[in-house]
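What follows is one chain in structure tokens, specifically the form predicted alone.
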Amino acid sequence: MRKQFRDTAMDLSLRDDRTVMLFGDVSVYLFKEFQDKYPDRFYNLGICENTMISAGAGMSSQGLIPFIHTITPFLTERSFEQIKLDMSYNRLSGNILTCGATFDYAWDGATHQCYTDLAILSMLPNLEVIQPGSRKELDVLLRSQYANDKCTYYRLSDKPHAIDLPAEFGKAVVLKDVGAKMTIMTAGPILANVLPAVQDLDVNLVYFHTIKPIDRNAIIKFKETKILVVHDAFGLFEAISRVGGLSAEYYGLPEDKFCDTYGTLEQIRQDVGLDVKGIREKARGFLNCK
């Protein structure tokens, strides 16, 4: 996805000379065209995170637009206060994009593992929250939201679906709609996994790739239904039982304890029961439980 990111930021700066990047040493070489036909706007800040959004701010209030990365907790969890007050609070416009989502890191432990970005960040106003799950939702919505006078948080994952969908911000995508009484509801990567688990179940599959706004209607439209909402981060089911008067349960991570496993994306997800088998399972269960 970093290389989608890539591509579409050089074809939007070809036509707008307002973009800027703000690295993290990350990603630094994959930007090196960009380097080196715009050295005036592109930042190698280093590992100063929270340095890099005030900056990025301080460039927005001048009217440019940045857009600010490097691996997922660093620029979230760490720089959430700087992200709260300098872009938040100020009402000011620009666009975070990180790698390394939930697992994608996984052989580095804890400390570059992140499942809470996409929860804490729909708690501030004035920031929308994206979760591209492919290249082509990546090129799609960056394209759209990257110049809307709002700050956008992109969550990028090495590991992205291949499947092919319709991709238009704030609007869920129903991949099955066969009247079922259970539904299930996911979001982002992790789709991989979940289609081919509930495909010949007796279930509705809606997905979401924008989890700030959410599409209220999708959701509602299955709210009489028992809903099981399939994720590997917070935030999707937070988002989704905010519309009230839901039957919902969240599957996904296990609660209120680290997932503390080395290893690979793939056997973490096993670990925990987001493999193909683990959430067919769960959905088989939970479509037979009274």
Second form
Amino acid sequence: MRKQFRDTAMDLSLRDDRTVMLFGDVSVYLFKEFQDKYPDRFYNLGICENTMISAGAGMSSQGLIPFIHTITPFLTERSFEQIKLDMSYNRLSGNILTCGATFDYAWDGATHQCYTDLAILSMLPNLEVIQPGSRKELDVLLRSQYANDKCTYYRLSDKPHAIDLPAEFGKAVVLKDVGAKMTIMTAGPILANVLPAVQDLDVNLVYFHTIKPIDRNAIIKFKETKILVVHDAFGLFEAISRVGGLSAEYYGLPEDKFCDTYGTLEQIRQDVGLDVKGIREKARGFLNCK
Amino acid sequence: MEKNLGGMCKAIRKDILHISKASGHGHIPTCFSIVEILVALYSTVRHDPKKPKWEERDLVVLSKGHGALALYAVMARFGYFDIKDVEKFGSFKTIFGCHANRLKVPGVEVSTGSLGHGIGVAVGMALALKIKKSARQVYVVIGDGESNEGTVWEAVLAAESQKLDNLTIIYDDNRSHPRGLQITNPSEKFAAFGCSVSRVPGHDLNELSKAICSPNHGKPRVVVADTIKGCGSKTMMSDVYAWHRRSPSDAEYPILLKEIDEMAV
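The block above covers the form predicted alone; next, return the form predicted in complex with the partner chain.
Time for the whole complex; same chain goes first.
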């Protein structure tokens, strides 16, 4: 998905000379062509996430459009106050794009994992929160949102799904509407496991790439069904629950503990039950629940 | 605008005192320590109080946001708004909060309050102006207490690495640091970070004005201003801790006004 970020940013920068990349010593080589082409619009500020966000806000105040990029926990959890005050409270705009979502860096352990970003950033005013699941979704949503008057957060994943779906900002995708009494709701790359897990079950399936603003209409449509939110992060369930009056349950991350097992993304997903088998078992159990 | 800037500084201190007494808010000692710094800035930089969004203006950022009352009092004297409007300082629905909001107060460039933020935003502003090949300058006022924050030094490092010679950092060295981490020899520290550093008496308008425009040899400019917390009031200077966030009583007010009149600042 980072390659898609590069390609889209490259194309946008060709047409819009307000774009500026601020990188935290990550993905720098990937953007070598960009640097060669636009040397005055690419800055590797080093490992100083707080200053990257503050500086991005300052650039925005002067009419430029920053694309701020580094690893998810460092840019969102460490620099939460910079995003809150310098971007959100000052009502400045820009694009924050992170890599290393949830277990993408499984082998690096809990220091490099991040489950909270979607949830905590969704609480900030004037911020849009996007979890593109595929390269196409990133391309479409980045193009549509990069130059608006908001700060937009994009959670990139190194393991996108390859399912071709419509991508329109703020619009959920109903993958299955079979009039079932149970609806699975999910977001982002984990769809690659959710879809095969529930495809032949008697459930509806709704997919989100935009966490904030959440597509309330898509949720309300299935309000009378039992909702199972399958997600490998915090934030989607909370956004859905704000609709109110739902019978909704969360399935995904373990409660009140770090996923501190090393390994691969697939191994950790299996460990916490977010592999195809684990999701299917949970969905079937949910279906059988009275 | 008054031509007698020394007289203006006394009048500004009285405004700060009056508004703090009327509102019950404000960090008077920290405000008194930056009066000359702000007056020197606003009498030096390019700006137009009647056109706060003038596209060719220089940018002034008060990173030590708790000095907002001093900023308002100085901006009022320079014609941005009427000082009477500031009397509602900190009250319900006023635009003049105890920390300034750029979306509410004309001429305020960045909303600050939490320390260690404004300087990073100023670095981004300076970098943006460089990219746009603009001659405009960015000035940011930080405090010595604020410089306990690691983000201050991150920002200085970034400013030096990007050769931001359009950025001037004014370091209000009012020695609040005994309460926290002490920053000894700030000039050496900024110089070690690669900045062009000068050190001046922080209540001397001429020295401040000269330092703000001094040659900086392609580097970020740092002016270490030796200031006194509560400068202008011997009562406050003698007990800055007690006065850190306190407004004068009816009995104290005339005494403090007299001290301002008598102070040879």
